[in-house]
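Single chain ahead, written as C-alpha cells, the form predicted on its own.
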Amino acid sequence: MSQPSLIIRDLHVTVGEKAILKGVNLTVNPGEKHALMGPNGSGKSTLSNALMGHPNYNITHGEVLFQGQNLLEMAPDERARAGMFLAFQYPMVIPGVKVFQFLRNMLQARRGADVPVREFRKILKDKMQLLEMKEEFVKRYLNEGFSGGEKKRHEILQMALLEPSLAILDETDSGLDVDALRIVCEGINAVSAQQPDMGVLIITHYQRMLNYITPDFVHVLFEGRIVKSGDKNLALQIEAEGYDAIEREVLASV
C-alpha cells in the first residue's frame, strides 16, 4: 500500500499572539477527495497557509508529513517543487507578465530544468484542451481584467501543468457564479481524472461546489479543531441545517 499524501498531526498555529489551530488531525491518501468546511474564523486557510510555509503563520506544536517527509523543514519553493499545489482564495494581479511565460516558468521550477519552447508548447495545448480552454488565454497579462471565473481557471491550469501529488484548493468558490463555478469544478474533475493519484483537499464555506465534486471525506473545522468527520452527506447536513446544528453537538459532548 502507497503511503499517505499527507499526515497532519495534533497541528497548532498562531498568527502574532492569537492561537488559531489548535491540534488539527488529518490524513490525506493519494487519490482521495477532502472537503474541509467550517464557519468563517475556524481556521480553515490558516491551515493552507501553515502547509505552504506562510511566513505569517507560526507553527508552535505538531508534526506533518508529506509524502513521507518532514515538511516543516522545508521552505516554500521546495514544498511546491516536492509536488504541494495551493490555489488562492484572491489570485494575484501581476501586470506585465504574460501567462505564457509565468506558466513555463513554473514548470520550470518544479521539474528543476528547462522546458524548452516547443515542448511546453505542446504540454500546455494538451492541458487547455483538457480544460477546454482559448488559447487566446495565455497571450493576456497574468490575471490583469480576468473575471472571478478566468482568475479560477488560470489556477487549475497550473494545477494541471504542475501535477501535483497534493492540490490545496482554498475556497476555489468564492466570488463565482453558478456558471463560473460549474466550469471550474469541471476543470477540477478532469485533471482529477487524468491524475487518479492526485489528493485533493477541498477548502469551502458551502456545500455547493461538493454538488459538482464528489468528496470521500467531509471534516468540520470549529475554533482550530476538526470536530466532525463523514461522508458527502455531513455537507448536506450542514446546507440544510447550518454550522450552529454542528457547534450544539459539539458543545453537547464536551
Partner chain sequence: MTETLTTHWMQAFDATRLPQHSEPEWLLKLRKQAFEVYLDMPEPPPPQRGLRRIPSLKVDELSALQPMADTESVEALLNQRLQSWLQTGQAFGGQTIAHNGQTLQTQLKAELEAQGAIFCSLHEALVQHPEQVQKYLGSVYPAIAGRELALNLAYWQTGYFLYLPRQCKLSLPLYALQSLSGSGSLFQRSLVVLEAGAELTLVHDAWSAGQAAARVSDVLEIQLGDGAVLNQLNLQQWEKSVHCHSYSQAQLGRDARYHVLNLASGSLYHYLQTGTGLAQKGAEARLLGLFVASGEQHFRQQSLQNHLSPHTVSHLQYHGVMRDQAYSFYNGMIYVAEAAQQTESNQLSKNLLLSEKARADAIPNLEILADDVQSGHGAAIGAIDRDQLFYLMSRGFGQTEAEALITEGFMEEVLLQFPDARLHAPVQQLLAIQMLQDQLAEAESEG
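Counterpart to the form predicted on its own, namely the form predicted together with the partner chain:
Partners and other molecules omitted; one chain follows.
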C-alpha cells in the first residue's frame, strides 16, 4: 500500500485572535472516503480552508503531510499542482474570465504542460457528460450568474479535470435541491470510480449527501476537535438523534 494521502497531526488553527481548531488528528488513505460532520461553528470550513492554505487562517501548531510532503510549507497553488483539491462552499465570481479558458489554463497548470485546444475539448466533453452539463456552459463567465446547482457542478467538473489525489468537498450539498444533489453526488461517484486512488474528505452538516456517497469513515467535529469517529452508521445516528446527543455523550466522557 502507498503512503497515506493525508495525515493531520494535532492541528491548531486561529482566525484573527480566535482559536478555531484545537488539535485535529486525521489520516486519509488513498481511495478512502471520509465524512467530516459537525454543527455550525465546529470548525469544518476552517479545516478545509487551512488545508488549502487560505492566508486568513493561521496554523499555530501541528503538522500536515500530503503524500509525505510538508503541506504547510506549500503555497495554495503548489498544493493544487501537487494534487490537492478543494471544492468551495461558496465559489468566487470572477468577472470577465471565461469558464473555458479558465478550465484549460487550470489543467495546464496542473499538468505543467500545454494542453492543445483540440485535446482539451475532448477531455472537457467527457467530463461534462459525467455531470450532465451542457456545452454552452463553458462560454459563460466564472461563476457569474450561476445557480447554486451550477456552481457546485462546476466545482466537481474542475475536480474531474484535475484528477486530484485528495479532494475536499466543503459543504458541496449546501444550496442544492434534491435533483441537483443527486446529479452532483453521482458525478462525484463517477469521478471516484475513474480514480479509485483518490482520497475524499466530505465536509457536511447532513446525512443526505451520504445517501449517495457511502463513506468508509465518519468523524464528528465539535469545538475544534474530532470527538467521535465511526462508520456510516454514525451519520445515520446523527441524523436520527442530532448533534445534541453526541455533544452530551462527549461532555459526559470528559
